[in-house]
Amino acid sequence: MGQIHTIGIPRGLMAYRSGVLWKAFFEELGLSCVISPKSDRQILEKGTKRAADETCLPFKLYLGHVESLLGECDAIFVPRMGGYRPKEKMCTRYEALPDLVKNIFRNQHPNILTVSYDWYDHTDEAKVYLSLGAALGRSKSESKKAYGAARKKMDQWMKAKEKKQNILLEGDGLKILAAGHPYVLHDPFMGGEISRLLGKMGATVVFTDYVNREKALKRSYHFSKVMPWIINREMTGAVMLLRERVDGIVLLSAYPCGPDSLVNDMLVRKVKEIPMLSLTLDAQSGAAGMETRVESFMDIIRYQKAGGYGNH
């Protein structure tokens, strides 16, 4: 692979879930990290030109982030993520991600650094990072030490998010739970704009991915015993844990996500006791045009909290 000093990390997909861990691991090994810019219309247009029409919005954005890193680093980190356990797997796009990126950018000859999280190999996270360190020419002891420090930093980051969110949930005012994949919830071009709108309308926004992952995963089995996708499991488990602590739920999905089309419909059918708004973002408009629907949703919640028809 040649000498690597700088690692590029596309600001998309699982970077919103595991990016803190990735960056810390590389830096603990003495490498520099370059993070692609925040998503915008230009990055989407770059990715859309590279992708097939039926590709989901997050993947189109991801390709735009990869393109923005070409020539800016020695290697671009694109992990292959199948999952850790047979019952809790990833969308197949993650399993093929390095191959897709290599093929789509084959004329640019990108230097792709990858590693596999594959449940069928009976792997675990520590082994994954030891193999990643070996690919970078580091010894087992160096990689083990770097992973331990990075894991600690990731855990601290997650606990800080959980603590802050619990404080918000104990506060006054309307609380809205934004439910979805982390890269939809927090990407500025997608869920970030919806959160901004909700905040502008006076809501405190909390997120399904800032709930303890193991607790959410365990709780998800009360919702479905057979659902295979781990991110959707974490999301639905968090909804189950928080639904009594919020005033409304906004389900955010990106077109055309197959797992979300099934899971979000199940949530709408099963969770009846709280107002729920389902929004699907697409490559044509992103979050544009959603303001009227969000305003109406907030009006409904305020009306219900005021007593609804019982007050008139």
Contents of the next structure:
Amino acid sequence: MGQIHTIGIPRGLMAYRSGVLWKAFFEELGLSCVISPKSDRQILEKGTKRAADETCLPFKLYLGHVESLLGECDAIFVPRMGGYRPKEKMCTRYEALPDLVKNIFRNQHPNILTVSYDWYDHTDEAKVYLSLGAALGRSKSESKKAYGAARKKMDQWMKAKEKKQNILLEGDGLKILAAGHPYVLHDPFMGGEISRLLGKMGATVVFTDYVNREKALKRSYHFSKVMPWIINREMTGAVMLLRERVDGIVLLSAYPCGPDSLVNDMLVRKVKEIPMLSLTLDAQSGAAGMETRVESFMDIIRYQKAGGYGNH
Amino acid sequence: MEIIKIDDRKKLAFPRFHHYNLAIRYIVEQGLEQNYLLLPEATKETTELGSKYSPDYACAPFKHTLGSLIEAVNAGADIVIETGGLCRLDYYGALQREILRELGYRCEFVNLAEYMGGKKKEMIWLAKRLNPKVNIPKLLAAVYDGVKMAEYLDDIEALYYRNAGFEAQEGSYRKAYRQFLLEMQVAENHGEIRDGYQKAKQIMENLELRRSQYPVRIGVVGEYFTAMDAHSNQYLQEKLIRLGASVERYLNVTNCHFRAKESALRPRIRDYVQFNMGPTTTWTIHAALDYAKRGFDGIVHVKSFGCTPELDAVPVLQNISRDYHIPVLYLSYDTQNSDTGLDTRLEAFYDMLERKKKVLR
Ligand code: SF4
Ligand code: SF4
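Now that we've seen the form predicted alone, could you pull up the form predicted together with its partner chain?
Time for the whole complex; same chain goes first.
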């Protein structure tokens, strides 16, 4: 791998969960980062052209982000994430990610920087970052220091999000919990639009990924002992933790998502005491056309809150 | 003399999975010494039943296995067993148990995903749950024989699809194959399994073939359940041999679990892939590349609609297809595929391969 000064980070998938950590790590090592612009129609169109029809919307967007970084950096960071534990894996798409990107962009010869870990390797995050540093030609001690500092930044970022969200949860008003994968919740082309809609209708929106991750993960084992995916664990755990503190839940999923297809169905079966709206976003329409469904959901909640259905 | 009261034995059932239920039957009856409920061949109703109660976007194997489980309970199973594994499969059991419960079924549901640690202690605990009086050495011997049976089933099947398209006497291969399956269905010991296999192999190898000099050779690759399970893939391989092809499928239980290891296969595909991309992706890509290098005429890629890991094999297959000039037909199954639609696509694909072959020759 030639001399790398600038690293491109596609603004998609796990960048919404771990991007702060990645960027801080690279910057601590003295590299600069370019992050692709926020998702829009154009990025989606680029990605859709590259992806197999049936792949999930977030992956299509991701490919659009990768494409927009071509020629803008010395290497594009595409990690391979299998998860750290057997019951806390990633969706298999994350195992495939670097090889997918390489095969899809084969003719463009992008320089892909990657690091790989799997639940059967018995590794941990610190070790993974050491090997990422090694891939960049850095010594153990340099990488270790950079990881330590980056982890701290990440934790601070997360704490700030938790704190802010807690204040919102304490406040009055109608609170809606948006539940889903971080990138589905926050990508402007996906959940971003739904949050905007909810906000416009007067709701305070809180998110499952701004809940303390360890606590949510732990709580998820009450929901299911066998569920194999960490992100769905954090999501369901957060739903369990917050369900009594919010007035409604909007389950957001991107079409067609493997893990969500089963887990969200289970959630709807198990969580009955609170209004829940399940929305599936696809590449054709994104969040468009969801307005009426969100609106009537909000009406139901308002009606219930006002004592409808003989509650009071 | 010991008198076994049949009524004391529990009736166990697994979802249908291609021909492997025969081997599972053997292990349950000879090893666990319980009754096994062998479901008849799946029908359209099985599929409809499964789809009706499944989440819309669940992958097709979820729907097929749910259909089987419901039919098993209706047929009187006391204990139904769902397996675990990689990918969504690991969550099938949890959700299917919930669905059955909500439908009001009260049978015992064993979810193997809960035992997937594979520790010996857990396995013994599970065996005791299925039969408190289990004889462990006997069970182990039966597992060994059952594994052998699975290997034989795979072997005879491979022979069948390689040659049956060229049989001189119509139906001769089918007849031998059916006889073999029947014998595996009733085999009660090691010797009967081995004899049945050897007999079938001998008969098949001696059947007269009228193979054209250059038959069209097609390799089938893809997602674990749908590529193997003939009912799920609408008898794809049978359809292909009826068109006149010789068909191979590397993906089977023998090659996935008892022979090749992922880490051993991956070096062979390193021109395309660096990492393990998903549960069966290495098998898919390895087999496809092997077919391409061996001069096969075409590849059929089989998966259920939306199958995450096998979708991720597609860009690699596309590159292999370009590099080796080998056409790939991509089939994506949900539970509503029409049979005629598939026939049309297969015919067109076969004709194209045949034409291409003639031009090249
Ligand atoms: S978890 Fe779902 S949305 Fe995310 S990559 Fe996998 S299939 Fe796509
Ligand atoms: S491999 Fe495909 S069909 Fe099997 S569980 Fe995963 S997504 Fe479903």
